[in-house]
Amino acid sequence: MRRTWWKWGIYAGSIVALVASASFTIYCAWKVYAYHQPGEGATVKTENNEYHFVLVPEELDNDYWRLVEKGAKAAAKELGVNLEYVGPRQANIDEHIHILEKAAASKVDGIMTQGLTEKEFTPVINHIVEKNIPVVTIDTDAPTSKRTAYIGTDNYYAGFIAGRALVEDMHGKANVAIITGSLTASHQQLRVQGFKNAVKQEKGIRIVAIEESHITRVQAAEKAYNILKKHPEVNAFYGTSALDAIGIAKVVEQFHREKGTYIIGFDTLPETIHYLQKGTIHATVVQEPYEMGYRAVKTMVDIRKGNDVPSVTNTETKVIRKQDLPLRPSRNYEVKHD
């Protein structure tokens, strides 16, 4: 009889221990699950836990976007953030969107990208935000989307000051051809519209042609060549993406028309500065890509911590000419490949 009670005691104790262990395991699992579920507001992390952000550019191996990357990585290092830089090798909207969707599926803490077109990008950005992943747009805004903030150039204003610079430098008389990186990308459209509005009251300024380069030197050069063949009266070019003025400059030199053709472009890539120093390019609109990347990461950290951030932060934009060289601070304008 004593043996029977002894056995029953062991069985009972084992059952109690098993139940207690199971309960504790379930409790711990629930706590972990509850901790990792995204809440309605910000996700608060301790100093020992890194945020994981993704920066998706329009074109991965592009000197302009390398400057954005440099600024973003500098802020990430300063703030202890894990930053990925991933995007299409060459501008491709379908691939760009696919990368954004993959980043969202991996449940990163924040995504920074462009809002290239309203039709394609707004639904994607909204879908990402609905998953409690904040989105900050850089360089190109998606103002009707649910993005939290935009950091970058006022692209309409940038186009407008380009137009006014051309009017001033050409004394109000020019036959102008516009070569734009994209006819559909919103930031390129704004740069064209700002330029048009800046020159529309000038009776001596005539816009002869508008062509698309697909953000490549080669196509910018091809379009410039065709324009000069078809419209030899053209004596001024406006390029709206970083590579357009470079392609135009090559063709203008090929035609030996450096002295009779005015070129204004965008950004300060090494080739742009080279042509600016030579006098083939006469002016260029300066943006601050490094600053865009730097501020985007800092803004994203503030968002994740639940801090209020401005909906729009416009970085500085200005027109420079040969006499304004060299540029300072260099961090905004120089790319050094490792």
Contents of the next structure:
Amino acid sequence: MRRTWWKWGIYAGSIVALVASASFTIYCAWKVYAYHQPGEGATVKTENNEYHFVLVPEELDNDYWRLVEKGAKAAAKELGVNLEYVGPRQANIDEHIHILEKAAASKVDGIMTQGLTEKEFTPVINHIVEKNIPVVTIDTDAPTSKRTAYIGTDNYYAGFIAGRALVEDMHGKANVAIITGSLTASHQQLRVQGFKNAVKQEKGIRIVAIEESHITRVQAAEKAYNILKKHPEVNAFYGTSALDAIGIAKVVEQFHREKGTYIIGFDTLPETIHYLQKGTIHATVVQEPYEMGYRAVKTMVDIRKGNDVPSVTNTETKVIRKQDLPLRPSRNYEVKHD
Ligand code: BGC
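Starting from the form predicted on its own, produce the coordinates for the form predicted together with ligand BGC.
What follows is the whole complex; the chain from before opens it.
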């Protein structure tokens, strides 16, 4: 009898140890899983009941988007909002959509993103909104979706003023090559369309080529190189995303053609300003990335509080040239990597 009790004791002890170790393993596995889910854990509000918003840009480490992030973080700090900045390392629509879906699954309080293409982005935005998570589009609108508000440049207008600036600076005569961030993203298409409409009455302006950079300066440079080889008559470039004019400027200098080649680009990143000072880039379209980020967070808080918000807020857009430097306020232009 005594021997049986002793045996049962060992059995019971082993079972307890087994259950404890299995629970611990499950707990650790869950922790690891949860750690890898962007936005996961966001379902639980903090004691202060602060909001958890997610900002999803098309490219995480792009200097332009770092400025949007900076503005968004400033507003988040002011308003006590918990802000997450997650997105593809390099522009990639499938990954972008996947990240949006994950953020939606984790039930955050608001998502800010672009509406890059109607076909892919409108359904995912609508799906998020149907889950009662408000969406604010930023930089690139998705006007046919159920997003509550758009904050950013009027991209058609931005392209149009770029076209008018080129006509003015080139006195109505130029063989133009366009390098665009993407042939399929709606904001880039609008910037090209606006430009084309602005120059279409001008008999002396010819658009010779249009190529895509996938928003990288390397591909912008590669395309500019090929264009200059194939069309030596090109004497003007129009770059429609932040890094395009920078890539073009590098190549134009390599060809020693900076005297006879006009470049108009987008944005005011430090390298763009450098080439503008130097005279390789002649003009650029100013956007307000910091403001976009800042206002998007403020608008999202208003939405959550039930306040009315305008459905479209266009941030300021204008063309600047060397004589307009230095730029103020600098928060829209200075990229600090920390
Ligand atoms: C555009 C952004 C884009 C960036 C790429 C900017 O001009 O507004 O949408 O991601 O260029 O560098």
